[in-house]
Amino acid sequence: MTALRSLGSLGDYYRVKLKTDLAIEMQYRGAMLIWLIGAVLEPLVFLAVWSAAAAAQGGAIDGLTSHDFAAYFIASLVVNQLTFSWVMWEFEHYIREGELAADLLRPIHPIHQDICENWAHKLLTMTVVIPAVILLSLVFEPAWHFEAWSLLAFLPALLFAFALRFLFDWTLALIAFWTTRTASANQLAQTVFLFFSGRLAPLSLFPPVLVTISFILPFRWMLAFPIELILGQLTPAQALWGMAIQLGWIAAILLLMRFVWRVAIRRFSAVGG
């Protein structure tokens, strides 16, 4: 019964916090629009570069045409938008400005607050991203290869990708307890993510050694895997194996996060005292 009451309280918190965060997001429509322009321009730049490269190679690179690149980067726009987070850039501010101290007084882990803020932002921005995807599809004529089973499997894979990426970023953000500047570590992590997640290009175009490394690191499972799944590039067995890897990484990073959080809070309390 206690567990059920706890779940009910958490559900109530999410409902109220989402409503509040949606209202806050609506106050920053201009800033949100500027950010969305950048979010849409990035895959367009990558699409233009790889489409030009395909044209220079006679119409295709390793069997990928400009229409295949269009499908990949349009799907990348959607998946990246639904999985990204910004907490690693703001956590330093939370600690230095004392906001975290107030959050620790609440009977709920601070991560839930960040999840709600993230979801509220996504709910609003998707109202612009979806029309942008439709427009880009009309302009670039992507080669979609949808299959019923892969569309169904895409939903849990996308959810796992979000959980993995969010937990990774939240764990990385905890280094702010030990250093007053986290920008360098964050930038390094984002650079590695850019190359090994498939955000820069389909991973099949990379040298074999880098493809192998991408299977080992967690970044592929945050972005490229759901993209490949929705584009029908994987078999059912590969899809199940990929989701199992996602869950394995989620469990590992969650354990690491809980350990680092306990150590960090003790350090934070000692400094605050």
Contents of the next structure:
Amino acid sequence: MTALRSLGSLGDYYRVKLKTDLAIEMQYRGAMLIWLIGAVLEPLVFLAVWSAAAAAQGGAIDGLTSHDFAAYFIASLVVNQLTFSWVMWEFEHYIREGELAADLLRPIHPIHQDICENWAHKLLTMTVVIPAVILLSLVFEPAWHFEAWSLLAFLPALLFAFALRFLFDWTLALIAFWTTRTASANQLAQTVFLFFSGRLAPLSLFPPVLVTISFILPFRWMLAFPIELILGQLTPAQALWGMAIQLGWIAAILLLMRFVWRVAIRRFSAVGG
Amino acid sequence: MRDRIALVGTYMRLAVLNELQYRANFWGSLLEGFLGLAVALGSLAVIFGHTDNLAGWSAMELLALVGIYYIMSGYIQTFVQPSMERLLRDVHKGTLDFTLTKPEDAQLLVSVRAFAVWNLIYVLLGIAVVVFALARAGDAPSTGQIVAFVVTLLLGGVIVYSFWLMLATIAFWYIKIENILVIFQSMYEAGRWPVGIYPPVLRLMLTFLVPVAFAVTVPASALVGRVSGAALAGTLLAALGFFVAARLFWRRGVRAYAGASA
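In place of the form predicted on its own, the structure of the form predicted in complex with its partner chain is requested.
Up next: the whole complex, starting with the chain shown before.
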């Protein structure tokens, strides 16, 4: 009963916090637009590069034409936008400025407020991402091969991808308890992510060894898996397996996060607040 | 003129001494440099596993372009960006008054005040990559190619400086413009690849709106001997145009500056 009540009050918290965060995000509309230019430009650059490579090879690479690359990178833009977070870049500041000390006094885990901030940002940016996707589709004529079941399966896969990536980033952010050089750690994580998540290129184009590694690491399941699913490249069995692996990773990282968080809080001391 | 050079020297020495207090930054810059290089090399390796050229560029030619991109980024992050960020801060806080009241050209002063010496590591890394790529490519570039490369690289440096100064000058009217610098940075990333691979609209933007084409693609083309006389003349004209425009814009900006103490 108390569990149910606390779940209900968590729901209330999310409702109110999301509403305030949306209002806050609205204040930074200009900044948001500017950040989006970067978010759209990166997949656009990779699309241009692979289209040029396909053109140099007589129109297709491994059977992928520039229209297939367009579909891949437009899907990549959407999935990346919906799953990314920035907590690991802010955590150091958050500890140093004493905001964490105040948040620790609340009867709610600080991860919830980060989730709300993230969702508020996503909700608002979608109003720009969707027109951008339509525009890019008109210009680059992506070859979509949608299937009803994979579109449906895409939704939970996307949600799991977000949960996995968010938990991963949040655990990474906890490094800030031990060092002040978090930027280097984040950069390193971002580099590995770029290669093994499928952001740089469809993973099928990578050398076989790297493809195998990509299946072992968690990053493919944060980005490439939902993309391949919505592009209709997976069988139903592969889709189910993928989601099972996503859930396995979520459970593993959740355990790790709880452990690291407990150790971190024990060594954390703050003055005032 | 001699006074001015001595002045710039003094400012730079001060900036270096200041930066030497933060030695740990060196390791951060080094690590980031190598990570960025790993991304560049890795993506080239994956792409050239599937093709032997990209819009006419061979793998080693593109690697040389990556090296030039690094040299230019190192120059921006060492000399241009720190000074311009300092300028933005000064405009924001009103402390630019102290610079404007000095009996020396204010544009010169704001352009040499900060110097993030550790970022020179990117320039060195870039030079190493260019030399490696040329050695692997086999035939060495001719003297003419090297001269054209050095000249276009210097002109590219002038263009990038002028462009940053114009961006920073906007701050005299609109105080909060840090976000505009973010746009520049994300668009500059597109310069890792020759601008010829982009769709026409984007290519135009990368040439005139954010002059990455002049900063990276043109010097790289000059180095591999694929630049026309017209492109060289165009680069020279662009450098002159950008520099004069930045100068005029700066003058107007200073006039619009209200100051904090006044």
